[in-house]
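Given as structure tokens, the chain that follows is alone and in the form predicted on its own.
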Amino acid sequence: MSHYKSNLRDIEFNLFEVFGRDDILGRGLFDEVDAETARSILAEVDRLARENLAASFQDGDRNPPRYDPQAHTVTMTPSFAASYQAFIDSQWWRLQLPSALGGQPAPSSLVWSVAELVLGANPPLWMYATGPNFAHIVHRNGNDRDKRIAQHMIDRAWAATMVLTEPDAGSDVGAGRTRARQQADGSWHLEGVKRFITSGEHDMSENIVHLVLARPVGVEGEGAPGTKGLSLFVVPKHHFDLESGELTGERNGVYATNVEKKMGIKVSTTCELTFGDPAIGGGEPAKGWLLGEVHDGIAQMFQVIENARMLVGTKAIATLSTGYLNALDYAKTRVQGADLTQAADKRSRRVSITHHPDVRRSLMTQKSFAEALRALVIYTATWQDRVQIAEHTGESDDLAERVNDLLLPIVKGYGSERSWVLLGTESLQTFGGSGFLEDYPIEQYVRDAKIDTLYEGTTAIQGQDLFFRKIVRDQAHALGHLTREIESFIEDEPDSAASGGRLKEERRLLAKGLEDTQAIVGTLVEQLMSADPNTEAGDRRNIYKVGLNTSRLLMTLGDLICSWLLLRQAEVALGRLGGVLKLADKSFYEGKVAAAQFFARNVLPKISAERALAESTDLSLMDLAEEAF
């Protein structure tokens, strides 16, 4: 039986009942994907995920790919390779592509809902299958030659990677030293070493196309510091005929010189790639092509990074969701002890652990966060839908772009942190000692989930990105819009006769949470301004206070938005509960109301404490001698 437990009912509830995706499906850019078609797609991917893709999840972990350090090649786990091929053959990855690349344009909200099903069943499958999405990046940013390469990537199902990190330049991308030198034929030769490259080597496709950040040598602006001097290059594993796409049989000079040994997602090859080293392989150069113009690399790569951060957040919540549903099933069948009201009676009937108060607290904590984070991902994707629609008409939607930018670090940073912690402290804990065993998937979920807080920018980096780039640089334009939406929800209380006044207290808590979160933002802005040495009392060291609070802001803003989204769901559910329902639907909607109330009452009050901590921040920690740690 599959380890994966999907929640298709909640996905559809978000898409169609809460966020009204019916309004954009079946028309304009998405005229070939109406609501009925979208439901059919979700049902089919759900079946594929549970019955096929999930089948190799455990085997890929227990029997990871084999790396040959002499040949610099990787042999994949056969069962995983079969699952990967099943996903490629399904063609559902075409939903991400424009018609020009043979795609079936679909709204991002549907694409990421599909992604949740695949990522929950077997996360590395979606990660290995990023070739089409990267082909879209090449097609969007390239010239006619690059567009042909992109088409070959699609037609021949080539894999692809994003190649940023270097051994001594992790999150500091601008410190990268990989060089590129232009050749007489217009190509470029790359030299350098990159590290932590996901899917950098495998044998599941005939070619792998690496999108590599490097510094072009001998061009105008060569000495530009940091990320300004970087360009993006298309570097294939194997050379190919540019017109036909057929491999020439010649190996390019890029090799996997190491595959990391990891605590989780072991079937995903995380590689060190070496470019143009004469001592490796046949000593051939690593030949590539410049994508677009020189020094456009970081802007182009951010198109990849933004997609990757959405992927990580979706992966995190998909794992939390199946972790919770596995824990729930176990709790329903695990008989242990008597009901607490009968604990003194040694002859009382033993009950399933769902009867015990703390287990119920734990289960509702898992449920509310899993469903809140799913709503966060889909809500973010609805703003991406607006961007897609605007681009299709030759326009731009500035507000949608700004709000999407604001939400991405929350999806990735907040989503991954909450999921990882809850999987370990609540989902695994529900199983007791059994959760520590390989008999259940939870222990693998926990190991696999930790990476989500680390790659594509650690949580600390997401917090800094949120404050410095998405709030300060944006002059709080997007945050102000989001704040007004929450305020409107708080003020627009529905007819109490219809709702029974059931969310009145929760709205009050949301209002207080919003007030406290705004105060935290204000505190950080004040700390930032006080760090300006050009002001009368400015002390540049006060920037440390901001750095001590950006992760705090990330988590509190995530809590606030998630509570708001859950309460929006509860309002929809209360409306449905006023009609005649099947028992399963009645239970579903009652669960939505309960989750929203639980979250608001148990999570929102903590924001006041976070506000107090932010406002009392001083420099004592930064003044402490390093030797004292």
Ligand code: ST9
Given for the second form:
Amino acid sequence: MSHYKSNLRDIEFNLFEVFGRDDILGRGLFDEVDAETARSILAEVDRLARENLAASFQDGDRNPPRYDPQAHTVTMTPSFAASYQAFIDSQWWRLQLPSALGGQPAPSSLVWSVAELVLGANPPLWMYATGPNFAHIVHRNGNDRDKRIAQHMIDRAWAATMVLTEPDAGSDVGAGRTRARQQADGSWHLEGVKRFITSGEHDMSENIVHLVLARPVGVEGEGAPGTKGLSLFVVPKHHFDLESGELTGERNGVYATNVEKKMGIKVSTTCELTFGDPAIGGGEPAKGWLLGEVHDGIAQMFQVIENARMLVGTKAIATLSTGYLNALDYAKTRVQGADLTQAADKRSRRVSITHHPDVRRSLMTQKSFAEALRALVIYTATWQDRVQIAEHTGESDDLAERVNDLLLPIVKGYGSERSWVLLGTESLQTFGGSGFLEDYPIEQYVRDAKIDTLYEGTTAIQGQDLFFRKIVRDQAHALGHLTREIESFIEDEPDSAASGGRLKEERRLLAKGLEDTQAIVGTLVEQLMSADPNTEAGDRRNIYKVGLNTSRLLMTLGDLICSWLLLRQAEVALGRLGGVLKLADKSFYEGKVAAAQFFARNVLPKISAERALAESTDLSLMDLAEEAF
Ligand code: ST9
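Requested next: the structure of the form predicted in complex with ligand ST9 (the form predicted on its own having been shown above).
Full assembly next; the chain just shown is listed first.
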């Protein structure tokens, strides 16, 4: 039986009942994917994910890929390679591609819904299968040569990687030292060592195309410090004929010189890649091509990173959702102890643990967060839908781009933190001691989900990105828009007639949560301004106060938006509950209202405490001598 328990009903509820995706499907850019097609795609991927892709989830963990340090090759777990091939053969990855590359464009909201199903069933599959997406980046940023390479990548199903990190350049990408030197034929030779490269080596495709950030030497602009001095190079594992795409049989000088042993996602190879070392392999140079012939590496790479941050957030919530549904199944059948009202009677009937108040609290915590985070992902993707539609008509949708930018660190940073913590503290805990055993998927979920708070920018990086770039630099444009949306939801009470004002208290709590979150933002802005040495009382060290609070803001803003999205869902559900329903639908909608109420009552009040902590931040922590830690 599949470990993966999907929640297709909730995905469809978001897409069609809450976010009205029928309005954009089947027309314009998406004319080949109407609502009915979208539903059948989801049903098909759901079946594939549960019945096929999930099958190698455990085997990939217990029998991870084998690295041969002499040959610098990796032999993949056969069952996982079979799942990978099944996903590639399914062609669903074409939904993310433009028609020019043989794609069948679908809205981001549908793509990330499909992604949730694959990422929930077997996360590394989606990560290995992003070659076509990378091809899209190469095509979009490239010249004629690059566009041809992009087409080969798709036609020949080549895999691809993003290569940023170095042993001494993790969060600080600008500290990277890998160099690139231009050759007479226009190509570049790269030299250096990169670390933590996801999917850096494997045997599931005939070629792997690495997109590598390196510092060009001997050119104008050389020596620009930090990320601005980096360029993006297309570096294949095997050389190929540019016209036909056929491999020439020559190896390029990029080799996997280590594969890490990890806590989780063991089937995902995390590689050290060495470029152009004469002592490794055949000592060939690592030859690459400057993408688009422009020295704009970090901006180009961020097109990849933005997609990858969405991916990581979606992976995290997909795992939380299946973790919750597994915990729920277990709780319904696990009989232990008496009902609390009968606890004194030692002969009373033993009951399933769903009868126990603390288990109910735990299950509803898991349910409300899993469903809120799914709504957050799909809501964010609806802004990406707008960006896609505008681009298709040769325009740009400035507001949609900004709101999407604002939401990305929340999807990634907040989503991964909440998911990992809840999987460990609530989902696993529901199983009691059995959760610690390999008999259930939950211990693997916990191990596999931890990486989500780490890679693709740690939570601290997401917090800084949110405040400094997405709020301050954006002059709160996107945040202001979101705030107005939440305010109009609070003021607008359509439910009061239909449902006797069932969400009145929750609206009040949302208003208070909004006020507290705005106060936290205001506090950080004040702290930032007080750090300006050009002002009279400005003290540069006050920037530390901001740094002490950016993760706090990330988490509180995430809680606020999630509560609002759940309440929007509850409003839709209340409307449906007014009509005649099948039992399954009635239960579904009642669960929606309950989740929104629980979240508002149990999570939102904590924002007041976070506000007090932000407002009372001082420099004592920064003044403390290192020895005192
Ligand atoms: C990793 C792998 O962890 C994880 C596995 C992933 C799975 C693989 C699958 C991937 C699939 C993807 C497929 C692609 C599909 C795409 C298809 C779609 C068509 N937003 O603030 P500054 C830029 S890999 C946008 O001064 P510092 C911007 O250009 C390792 N752009 O930063 C900016 O210039 P300007 C992951 C941004 O102090 C420039 O950077 N590693 C953003 O120089 C400089 O900005 C990390 O994630 C943004 N949010 O550098 C690194 N931010 O200002 C984490 C910056 O003029 N570290 N730019 O606009 C950071 O993010 C750091 O904050 C830093 C700091 C490196 C940006």
